[in-house]
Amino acid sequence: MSESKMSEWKTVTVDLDGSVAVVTLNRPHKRNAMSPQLHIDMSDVLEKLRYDTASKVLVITGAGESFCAGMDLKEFFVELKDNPAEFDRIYRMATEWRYRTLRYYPKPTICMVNGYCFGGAFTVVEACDLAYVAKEATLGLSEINFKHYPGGSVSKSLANLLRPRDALFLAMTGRTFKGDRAAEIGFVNAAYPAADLRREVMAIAHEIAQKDPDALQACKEGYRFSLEMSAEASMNFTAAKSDQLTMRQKDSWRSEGIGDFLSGKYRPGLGGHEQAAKPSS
């Protein structure tokens, strides 16, 4: 498993773990707070690690004991509020890369949110494909208790993405709760102990990246723009992108897809062509 490291920005880490790119927010000492220079630098990171052809799959995480902190408020909200071009500057940024960046990136994203996870910092939970927490982790919606709420682009996140009696009462309480809970509400696929955290959410990364990475971008397109569509728009879309699939993998799908399992080589549910195409030892 080949490791390397980027390190170009001031505030993120990349580690590339053979074909999975490890994005960590590099804040240990504000609790990975996302300052001004975050938001540039993480805008950046995707950026690069779009057309990056090593990486096939980001894993989103935080130095130190927290994922984040939320927004760092001193920074954000009172340093730039006698500067609004520069505060809607950062703040179109950081909108963007945690919400529709995100969300329509084209390699799959998992959250590991490793510690403490507050405000700002669901909605980069949300917009990730897949979330894993620690159970030990400690989250929240802080914001109710300095006479604000989950502004920008939370409140759609938690609207998108947890029952709305779940959603008010952790806005209107500011009540923390664990990474247990977490993954009851639906806020994440799962919580591990923090000691397990990281390699059961690498396992699942390499897991995923052995996929075909046209296929996996079609999964992800099939259902974020049909949340949007009605059910007879979803299946004009989902045919036409089943099209678009075709012609880039020129018909591979079937003729190796499908023609290995004709063959024998693999069983759907039980293995998959990744497995097939291996040469056998």
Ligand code: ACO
The other form holds:
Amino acid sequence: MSESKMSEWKTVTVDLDGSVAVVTLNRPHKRNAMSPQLHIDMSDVLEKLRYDTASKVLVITGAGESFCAGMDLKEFFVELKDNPAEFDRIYRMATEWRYRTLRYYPKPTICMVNGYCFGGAFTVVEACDLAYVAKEATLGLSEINFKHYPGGSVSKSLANLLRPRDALFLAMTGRTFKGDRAAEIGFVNAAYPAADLRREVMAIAHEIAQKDPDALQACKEGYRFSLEMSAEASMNFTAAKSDQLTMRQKDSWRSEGIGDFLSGKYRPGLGGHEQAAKPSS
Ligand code: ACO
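Can you give me the structure for the form predicted in complex with ligand ACO, which would complement the form predicted on its own we have just seen?
Okay, now the whole complex, with that chain kicking things off.
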């Protein structure tokens, strides 16, 4: 398995583990709070990895004991207070990569919440396709505790993912909760003991990385855009998307995917080619 590190950014590192890119928010001394520089770096990282042919799946996590302590309250809210143009530039960038770029990213994205997760970090978790958390991690919508509320794209992320009762309870009390609870309320797919988190998440990432990348992109886009469409529009869209997939793959879903099943090589109901190969008689 090939491993390599990209360290051209000040606040983010990228490690390639086979075809999985592990993107690490890297300000552990500030609990990986999202500073203006981190938004600049993450925007660039996502742009580079979008076209990087070596990586097929992204895992986003935090360095040290914290996943992300939300927005950098000092560098963003206080130090840019009297600089509205710069505040606006960073605000737009912060919203763009977390809410839009990640959500419609062409490659599968998995959030690995290894520790503290507060406020604006919820948008990263929500916009990723899948999310897993350490059982021991502490999460919270802390905004109300400093006399604010889940602004920016956080409110919309909550509305997208959580039940109204959970969203408003967490936003109005600012109470913390643990990884187990995050899984119970559907904020993440599952919680694992911290010691197992990386192994479990990387296994899922590698499993997904074996699938056809064009089919994965169609899978994401079919689902995500259908959320915003009427049933009629969605069915028209997915029919066109199937034609796009056929063109991108040069029809291999039919010739290899279905063809190999029909010639008895594997059982797609039980897995991909490797997992579900039929024993040769
Ligand atoms: N913004 C700026 N700096 C931060 C942030 C943040 N969100 N979170 C932590 N830091 C800094 C601290 O100021 C401190 O810096 P210093 O060493 O220069 O004094 C350093 O990170 C370590 O923080 P501690 O509080 O000492 O670490 P501890 O492990 O005891 O607590 C915790 C961690 C719980 C995350 C705490 O720092 C905290 O409550 N942070 C704020 C969380 C928050 O409310 N985030 C904003 C959400 S709202 C939004 O994102 C819009």
